[in-house]
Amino acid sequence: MRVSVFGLGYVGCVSAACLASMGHEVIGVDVNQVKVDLVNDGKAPVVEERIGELIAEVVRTGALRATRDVREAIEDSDVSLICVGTPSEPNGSLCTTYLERVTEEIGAAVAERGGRQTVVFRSTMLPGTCLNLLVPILEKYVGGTAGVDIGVAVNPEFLREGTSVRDFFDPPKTVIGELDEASGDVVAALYEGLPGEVFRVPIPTAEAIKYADNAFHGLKIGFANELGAVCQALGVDSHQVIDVFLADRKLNISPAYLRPGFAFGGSCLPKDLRSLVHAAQRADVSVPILSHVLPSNSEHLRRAVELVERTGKRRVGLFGLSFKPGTDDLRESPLVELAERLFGKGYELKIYDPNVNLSRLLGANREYIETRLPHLAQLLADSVDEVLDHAEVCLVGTRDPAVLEALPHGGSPVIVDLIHLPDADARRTEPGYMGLAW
């Protein structure tokens, strides 16, 4: 394929050289003449493992050259990869100046040349940037419709500096955010033959995936460092702790607990987080991440209350009460907290949980519920239908088959989904459906 790569920094330089080595005819574009001259001399404008030899080889064979001329690059390519920087503004917001400028230049050049060009944004940008900002610019300058007269896609990169060439040829995944199928096909063809799973998704999803990755990487590093500091203060070998932690591939290094849903609770997580943070404070160790996990959890619970308030309705049904399906353990259950808040705000509440029977609650479990929700007996319903007959708004916090089967469609009652129902994707288009975080 004939490819132009705009921006010859780390991402653009590596992408251009690697694509050229795969047999594509690549022309790099940069406003910096020094970078352009270096590439044309067969030298890398960045320091990166293997990139020097790779650029020397693909320039020698004629598979890669560089220019400052946008029109020349568009004339000699059918697909353009945008790899310009998106730095932070002083207030932390995303700077899109370079993206806008190069989009304008490409649009004008495509209009002058004629024919369809596929523009692929590889720069990191927030969801909505492509469709709300860049696509209108392209359409204005091209004088046509994106997805018809010009192809558009978002293709985030997952290249680590220091190993980016290796990561290009052995990617963890390939993500293609496509405006139309033809645009996605072009991007898929670029990487044909590379290993790893390919995900073809809507453009905003592709934009968000990059942020999900980087935010989690930062969170992992911060978590490990905070835990290390606490362990050191308590006289524990932190690397030994993490070695054992990492060995657990069932719960720790796995998809477990990584699905958006409702707040966590139970007899372990809240208690142990409080103890760990308290121990850190006593040892004079600052742990901003760990100390904000429980406040973050409470914020998610507040969102659920807010969704109910937004409906303006007063009769509420709650499906689920225990902190985990298949148990009657109510200790520190976020659903109990939710019920308590709604009841305290004067909502007419009915609750159904197939595993919760007040007469069978014993010990600490019974003591907890009597303290937090002493009116539970009058709130508990004997059946799903009893709740549905009562409620104008139903909060669903359980995957009990009887509940899922009975939930109506069509907007009455309003469904507030706390768990991402199995048919959530279909329900999103229905009136009266509200997802907690989706």
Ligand SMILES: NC(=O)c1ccc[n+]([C@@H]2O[C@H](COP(=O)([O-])OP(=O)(O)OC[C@H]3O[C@@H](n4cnc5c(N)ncnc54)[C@H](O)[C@@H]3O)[C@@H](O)[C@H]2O)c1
The other form holds:
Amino acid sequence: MRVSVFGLGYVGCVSAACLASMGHEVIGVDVNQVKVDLVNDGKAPVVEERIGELIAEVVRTGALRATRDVREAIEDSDVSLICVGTPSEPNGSLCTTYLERVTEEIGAAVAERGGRQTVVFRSTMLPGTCLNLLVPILEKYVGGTAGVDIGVAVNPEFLREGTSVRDFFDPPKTVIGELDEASGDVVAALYEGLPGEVFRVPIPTAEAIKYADNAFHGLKIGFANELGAVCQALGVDSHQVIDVFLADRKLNISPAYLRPGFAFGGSCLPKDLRSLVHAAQRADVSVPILSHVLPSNSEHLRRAVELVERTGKRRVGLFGLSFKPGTDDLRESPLVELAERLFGKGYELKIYDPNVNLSRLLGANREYIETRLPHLAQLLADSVDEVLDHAEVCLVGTRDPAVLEALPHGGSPVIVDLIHLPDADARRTEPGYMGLAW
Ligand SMILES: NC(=O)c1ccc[n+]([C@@H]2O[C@H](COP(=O)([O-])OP(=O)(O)OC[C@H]3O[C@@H](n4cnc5c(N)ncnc54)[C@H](O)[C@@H]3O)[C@@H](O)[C@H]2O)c1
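What about the form predicted in complex with this ligand, after the form predicted alone?
After this comes the whole thing, all chains and molecules, with the earlier chain placed first.
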């Protein structure tokens, strides 16, 4: 394929050289003459493992050359990869100036040349940037419709500086955010033959995936370092702890606990986080991530209350009360906390949980309910229908099959989904459905 790569920094020059070595005909573009000259001399403009040899080879064979001339690059390519920088502004917001400028230049050159170009954004940008900011620029300059007269895709890159050439040929995944199928096909063809799963998704999803990855990587490092500092202060070998932690592929290094859903609770997580943070504080170890986990959890619970407030309705049904399915354990159940808050705000509440029957509750659970939610007995319903008959808005916090089956469609009652119902994707477009974080 004939490819132009805009921006010859870390991402652009690695992409350009690797694509050229795969047999594509590549022209690199940069505003910086020094970088253009370096590439044309067969030298890498960045320091990276293997990039020097690779650029020397593909420039020698004529598979890669560089220019500052946008028109020349568009003339000689059918697909353009945009790899310009998107640095932070002083207030933390994303600077899109370089993206906007290069998009204008490409749009104008495509208009002059005619024909369909596929423009592929590889730079990291916030969800909405492509469709709301860059596509309108392209359409204005090309004088046509994106997805018809010009192809558009977002193809974030997941290469790590230092090993980016190796990562290019063995990527963790390939993500293609496509405006239309033809645009996605062009990107898929570019990488044909490379290993790893290919995900073809809507453009805003592709944009968001990059942020999910980088936020998680930062969180992981921060978590490991805070845990290390606490262990050190407590005289524990942190590396031994983390070795065992990492060996658990069921609950730790796994998809467990990683899907947006409701707040956590129960008799262990909140208690143990509190005591760990307290131990760190006593040892004068600052653990901002760990100490903000419980506040983050309360924020999530507050979002559920806010959704109910937003409906403006007063008669509320709650499905689920125990802290997770298949247990009657109510201690620190976030659903109990939710019920208590709604009750405290004067909502007329009815609750149904197949596992919670006051007459059967014993010991700690019974005591918990009696101290935390003394009016619970009056609020508990005996059946799903009793709640549905009462409620103008229903919060669903259980996967009990009888509840799921009985949940109506159509907006009466309004459904506030706390757990991402099995049919959440279909319901999302229905009136009267509110997802907690989806
Ligand atoms: N560096 C990484 O490891 C990495 C990894 C994944 C994603 N990203 C993302 O990729 C993008 C590029 O990152 P980078 O590290 O390669 O940036 P960089 O600053 O190294 O390179 C950007 C290049 O774009 C050039 N440029 C700016 N405006 C231009 C224009 N109008 N026409 C042509 N060239 C132009 C600059 O001169 C520069 O050489 C960013 O959005 C970044 O967040 C970077």
